[in-house]
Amino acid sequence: MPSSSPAGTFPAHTPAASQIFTTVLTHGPLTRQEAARRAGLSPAAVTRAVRPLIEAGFLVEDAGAEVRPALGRPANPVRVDGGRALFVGLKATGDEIIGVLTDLCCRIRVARRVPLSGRSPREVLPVAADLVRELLTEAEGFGVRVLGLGIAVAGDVDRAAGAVRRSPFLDWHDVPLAGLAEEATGLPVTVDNDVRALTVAEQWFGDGVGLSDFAVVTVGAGIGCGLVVHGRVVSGAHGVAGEIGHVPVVPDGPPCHCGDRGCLEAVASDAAITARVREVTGVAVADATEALALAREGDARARAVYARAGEAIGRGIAAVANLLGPERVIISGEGLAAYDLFAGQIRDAFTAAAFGSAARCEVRTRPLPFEEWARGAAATAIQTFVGR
């Protein structure tokens, strides 16, 4: 399917240009002096980097918003023109694909959801291509080009190779997704793990802006963790850094699908909580929604299951804080629908298990709908476009 909006290229390819553009994108509007300070570059290097970006329309000088420095002549701040380009982000689950159309500042302009009737690549890819086609049609109304497509998938994803090595929710193994999607859509494609994609969005556009070290822990169908260390999203040598879901947190706890026992995911994922609620209450709850409703109705046994899950999550977050010492841990994911039932246990367990100064780590919750996971995918496409 050819794109109705042919792919463009970033107008300046020097490291300084990418660095300055990213700095203004995540922190702007900024004066050139402030951009130079934040990026650690000379004023002359910033001037050289900014000029082609303004000429290409990616940066805009706000002449009417002068900021007078302590010395010298007034300085006009520069900002990113978010409407200069559009990006598509897709999040694939086992049941549906969520798609968003964002601007260059990763603000969602259009969002769509489509169900999946099957999970194999030959069933998922045509649905994804149709959804991209629909979003490209929507993009025509904005009068600017779509410059990239990001796809977020749970599991072991090799971003550099554009391949899904293993996705348990889709039952995929070694799928060259980027190449297949590029052929189907005509767009440059970035494929990444869904939690890492969400972490990129938080680093560039969310609660991680300005932090050099933080973590995103997601709670829901699985337990995931995205890590930012010294300003870089960490994937590790084999792409599985941050696999907090399989950290043992309950000695001799329930069996996990990985073959171990007492893993965080075996205690605190939606499926684990639902199964445990069935076991202790004898009520045949069908899913996490029904398990949550039973707990909210006051069933003490169901509430105890959520309390145990909260304790496990708190210990898992403490393990991250003890190992990496992040400034902040952001808890997100669909499992936060039950946050009121285990917030206290998360905090108490974290405080008890965090060692020394690691306990100073800020733990912040950020409930996000699935559209935000698709936005994370779009953020990876923006990151690739900028060359960061």
Contents of the next structure:
Protein chains: 2
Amino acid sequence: MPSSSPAGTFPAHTPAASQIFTTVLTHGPLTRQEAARRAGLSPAAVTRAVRPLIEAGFLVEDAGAEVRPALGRPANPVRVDGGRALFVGLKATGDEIIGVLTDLCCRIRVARRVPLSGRSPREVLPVAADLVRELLTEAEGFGVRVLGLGIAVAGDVDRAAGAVRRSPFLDWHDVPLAGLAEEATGLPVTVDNDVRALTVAEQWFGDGVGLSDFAVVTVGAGIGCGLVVHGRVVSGAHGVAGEIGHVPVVPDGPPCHCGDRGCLEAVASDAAITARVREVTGVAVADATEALALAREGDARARAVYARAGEAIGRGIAAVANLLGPERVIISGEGLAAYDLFAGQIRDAFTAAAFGSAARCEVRTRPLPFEEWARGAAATAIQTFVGR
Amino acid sequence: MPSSSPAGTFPAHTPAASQIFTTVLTHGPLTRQEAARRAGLSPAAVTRAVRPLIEAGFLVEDAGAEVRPALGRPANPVRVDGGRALFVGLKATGDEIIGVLTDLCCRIRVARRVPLSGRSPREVLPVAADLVRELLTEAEGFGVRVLGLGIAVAGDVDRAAGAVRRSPFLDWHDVPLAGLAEEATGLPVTVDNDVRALTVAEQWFGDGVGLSDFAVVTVGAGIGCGLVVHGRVVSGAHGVAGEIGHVPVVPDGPPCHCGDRGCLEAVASDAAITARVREVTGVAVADATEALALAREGDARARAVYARAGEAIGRGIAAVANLLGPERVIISGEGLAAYDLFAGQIRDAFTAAAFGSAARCEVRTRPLPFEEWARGAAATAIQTFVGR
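I've shown you the form predicted alone. Could you give me the structure of the form predicted in complex with another copy of the chain?
Expanding to the full complex; the earlier chain stays at the top.
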């Protein structure tokens, strides 16, 4: 009885239906034949899966865009009706929460930021709940329901358990965030590491669509990395993966907050760059913005600090490429503000250290504002909704 | 008509049958119920898949080992009859070819080594073909047929195409090895990178059984790494993966044969260690054996070279653990002969550089003679035979 599905439930209860919907969502519009080919299913299975999804309004048939194959019957492509449902995504930094309302195709409809006065769960959760309520009010104007909430947090996050194991930025330990947020908002909640959430958004809706092996490297307050291998985001056996920031790049290099020395993050994070600029120039720059301004004014010593950071990032990316051979590496994060100061060094160091055909990996940049991190959180909520 | 299958064909033509057979091969003996649970299939599908495999003699029912569950009917475990088929595995080094005859459970029955007088395909192939013929003659004594040949070669190997793209050790470029070997031997041939082949043997028959994420790191003439992520061996989008030997560990370190500087291989391979021992001691050691002897005699400068190599290996392994979060890293290779001289440094450097719970990754050693590399090649032939 698909047409009688309640508004908030997804009428795809089989793995095949979930797979077909995901295929159309990430690659659509597609004809049923094309969707069958991409999903590795029979055309009959696709027809069976598509019918209730059309009846419930999640898929629509593009009658106007009829494809006339050389042989066989004309075929109408199907696509996801993005406006059929809404999702909320939140990203918590140390200073603020960024929230977005997206549609089912993960397009941002509304974005909001609210400052945080403290970082403890007790201080963050009420602010987050208020922000969600504000976005739910906004959603009423669209006339469709919000069907899920995603929350992205830096650190060691156990998505399956819905818990933040450890977040150094927030100083959280073992916070059962999904349960707490479900209680506060009444929405189904998905919690994930922020870089993995961003990687999910790239995999489903961005520069990673259609790639089975790629990496997202984020530079800024930390240096993070999301990895997709064999078509799936890597989570690690013990919850840690993608820690490119703690790949050792300079033996006996500067001390890192993790306790080791010479980690990539200890050379190329905003804080590391700022501290080093202070050290080599003697100018008391307060933060990354001031350090960047000094370098932009032409201070050669400050510029050398960025060059060194770029070299280290390039070597870190080469380590990823040499180990995993991805098709593409997408560099992103707020640290890209300084990209003109180290882009050349990233590229040169990567090219020098990439082994053989690993150098064929495409390295591209994609400046993403913080709203995109929140969008990543919404993408994880969409994944949960469609049963992936 | 399963019982009339010719001796050389495998009566499992469906993905489910291939999956069940693989599950019993790698985890067996198993009851049908347990096999169904592990493979994620219905008991009915398992019963259907198992019958022709029993009729053809590839699976046997262990009537003596009946399992009496608390509820339900007693269940006879099934296991693979390892003696039902034989396989040949070859590993080519620069100096010799190592060949093994294994059974279907990848147990070595016969092992042989033959020296090489040259490294060109024209010189290597006839020697390899002679060795295979010798092993086929040995196989006659077992009264079962040899059903596949696996060949493992260092370098960039395209298993799907059956071609060696580039092997620096052999100085081969674009050699269609599988086709040439099939012509020479009449056997179905699987060609793979040697470290990946070793990883397959560990995944199916060794220390990786049951793990979805693990790594094999080999030290010796080169430093290699086989990676299993999400239960599958990583091959890389462009044929390069697991190149831990070319992870940059010492910026501006010693030059590497790949053209870069400070790669792990430029610090910790046998040749790098030998050259460095010569340099710091002034003793004209000819090879790794002599360098090792000097260190064992107590020469502090020589011992320091091994210590530095161990530190670099530990950092390289930490890079793998921080990026992928494997459950286990297995260190192997002929370089383990010097293990007492750098085991402590590997462990200390790994512990210092592993981030958070990535340190929970178990690092173990497994000394493997060259015959084990050839066994890895046989394991790839077994994979091909069972359709994986």
